[in-house]
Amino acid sequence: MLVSKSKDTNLYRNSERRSLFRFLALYITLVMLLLLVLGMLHYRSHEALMLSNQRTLMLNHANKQYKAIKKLHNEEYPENRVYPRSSQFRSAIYDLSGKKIFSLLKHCPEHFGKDIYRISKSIHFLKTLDDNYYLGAKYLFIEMDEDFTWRREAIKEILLYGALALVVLGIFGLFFVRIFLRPMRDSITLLDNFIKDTTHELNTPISAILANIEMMDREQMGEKNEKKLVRINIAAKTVSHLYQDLTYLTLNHKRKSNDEWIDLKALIEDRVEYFSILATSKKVSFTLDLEASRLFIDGVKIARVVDNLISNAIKYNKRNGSIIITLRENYFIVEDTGIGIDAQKVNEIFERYRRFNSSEGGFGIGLNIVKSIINEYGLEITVHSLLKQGTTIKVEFPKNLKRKEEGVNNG
């Protein structure tokens, strides 16, 4: 089976792909508001051409209006008056104290100091007439329906002009921040090229390392000159372990996966033993609590998984402190007494090359070699932290993975 690389490109443009969401949100957030901003000011811009437009007619109608009040005004027989009405347009007139004289208006008016205004669905014209006081009245008010064409031409126009306007500025947007993250980028494949090139390096020394020390005879050996022994082994184990991660990343995730069936329970034994040395440096004992359980994996693969668990509950864990290794048929469960991991970070863990404690050794790649072979095969892992209180990290496997035995049993 080729294992597919979209899952680790995915996890490793992880950071890339954040800061160029971050960016864009904010960035089209920006023009949004600007195009807002710019939106508004046209629909002003329509609206104040609209009321222009409307003052000359409405002038024209209030100047015939008044012409209207001043004959009515001046006929000899008053039972006979009809205030004048037109098909185009109501009015209202009030006295010099704004109090109404007589009014057709839908609405009542609300200002006696501005000309022209849109109240409701209406607008308001307001004519100051002359000292002569024909009918009593100063103001007169002139109101007709407002059509609301320019408001629809005025929405549409915003509408298109601002889609166009967005889609541009986002294509330049996005040119732009493609531009601003090409270091970051240049340094990711630096930083990846680097490793490849070392991983080259340091196999044969750990090698040569390992088996001269295991080849030691311990017995001639002095008290001091074997805890000589013993640091030296830490540190051969833990140049191996980081050797093998580097190895995992840039040489076995790329090759054909050996599918077979694994026996969880002795993998564990034998890599807590392999682990053990390293625990007893920093006082960390194990719990076990194992029971028999089959997978059907690369066993590679889900060595690089026990093995980096394990790893890091003793790297981040306190002095004396212990880990807790629980296997069940459908999972399992690494749990320590560590640093643990602020909540809002901890789906940062899985990050490559994400470190949260500088003073501890690692690329910080296994973690994210961890979460690419979870995808792979479709198991699910959960972490459960508290600061100062521990981590616990729970792998569960698909159901299809186990049902695959039975189907060789079943044969």
Second form
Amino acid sequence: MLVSKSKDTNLYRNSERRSLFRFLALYITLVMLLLLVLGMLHYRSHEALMLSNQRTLMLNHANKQYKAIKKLHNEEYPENRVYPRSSQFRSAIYDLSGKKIFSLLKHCPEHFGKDIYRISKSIHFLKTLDDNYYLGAKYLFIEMDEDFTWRREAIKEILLYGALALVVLGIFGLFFVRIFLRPMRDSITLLDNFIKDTTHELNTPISAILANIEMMDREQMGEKNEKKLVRINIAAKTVSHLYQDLTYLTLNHKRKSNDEWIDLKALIEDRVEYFSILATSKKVSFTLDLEASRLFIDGVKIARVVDNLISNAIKYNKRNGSIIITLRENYFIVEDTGIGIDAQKVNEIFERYRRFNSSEGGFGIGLNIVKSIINEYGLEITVHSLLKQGTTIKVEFPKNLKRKEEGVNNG
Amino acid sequence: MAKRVLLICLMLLLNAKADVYHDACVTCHQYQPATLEKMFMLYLKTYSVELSFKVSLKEFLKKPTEKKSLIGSEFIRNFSVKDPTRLSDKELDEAINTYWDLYNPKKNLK
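Can you switch from the form predicted alone and show the form predicted in complex with its partner chain instead?
Up next: the whole complex, starting with the chain shown before.
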């Protein structure tokens, strides 16, 4: 049977989304670094162009000032001791050793080897005087206030083209990541489709097996055959549990929730009874500490949560281990004495197809189902696990679900 | 009182320094076409830095030659090279320092 592509198989499943985000984060960071470098180069080119334009103007000013200084030196000094000034620029003269002779500059010169450079909000132009040191000057500096139009234009262009490039490269990135993730998506789609297709074929035979086991007359049976029947029952229930999970995964969680008042104590007792044969086969014992608690929730869904937690507690328990189930008004706890999980991997247990122990059967979908139901109803789940010591899973009920119950009781 | 005495001593000292420059330099140069102002500007234009200015001037005044002279060769042909100074090193330094301070553009430009 072919199953159409569903939400489960789209690109944005958790693991794929995480890979997508990681790749995009790396890609965008690299792209932004590249754009930053290009932006800086663009800024520098604008600056160089502006300085080039200013150089011609300031050279004219410098020549004019040089003539004025020369005139003062040759014809007027020391009778006239007023340094020549201009309203268009400020200037300064420095001697051969770089010591100041006279300065009208706002900023002290920083370079005696650069002909033009920016300093604070001004531009300095340097004219080196050769042969004749009029007024003792070897270096003549011209200073002008900077016009920031070029900078505004440069920044505007950088932001505009940068944003445009970021969008275009981002689209390319998204396109590339889809190509890179396609093999992973295809394999997950294949697995999902396989599960969906096979699930539909499991129902009838499992139901027939379980019904016939229940109907068999055990009194007529020898002890040997009864043991065999128990084994068949365990195997059938294991497959049935798996079938329930797969059915939920493929069909049930898409149906509308049928919320009702669920007696959790009765539910847990029923599910413990259901799994008792499986637990007995592994010599795992149950200890129940149950108080009355009711929850307004879909019965099928809360049963999936309880079933999966109990099933895992049995599956990953040691032989002769135990399972303690505690139920209180606002929470229930399933604690086992099993193999436990590495603390660093606890956060990964809810991922679909994630299995930490390949020795046990299963698809790694049980806790993923639990998590999706927990999220749907706003329940809280906390996992504490110690390797080789056991796992404790606590499910807390939100106050609003309990309030609903109070409202009904009061009403 | 002590301040007054100190001030008078300082003025006398400065006056004494100025006197060396005045007696040894100004008295002659004030009647010559090569004025002290022009000579200063010529040395300043050539050496730029205070130390070079003073060292080269002192060297010339102690052993004047046509080669060391900054003044034009035509002037030397007409007036010949000046005689070596009779001032002691100390007096010569004092006179040159006074001369530098009097026209130094670093101090005088406004």
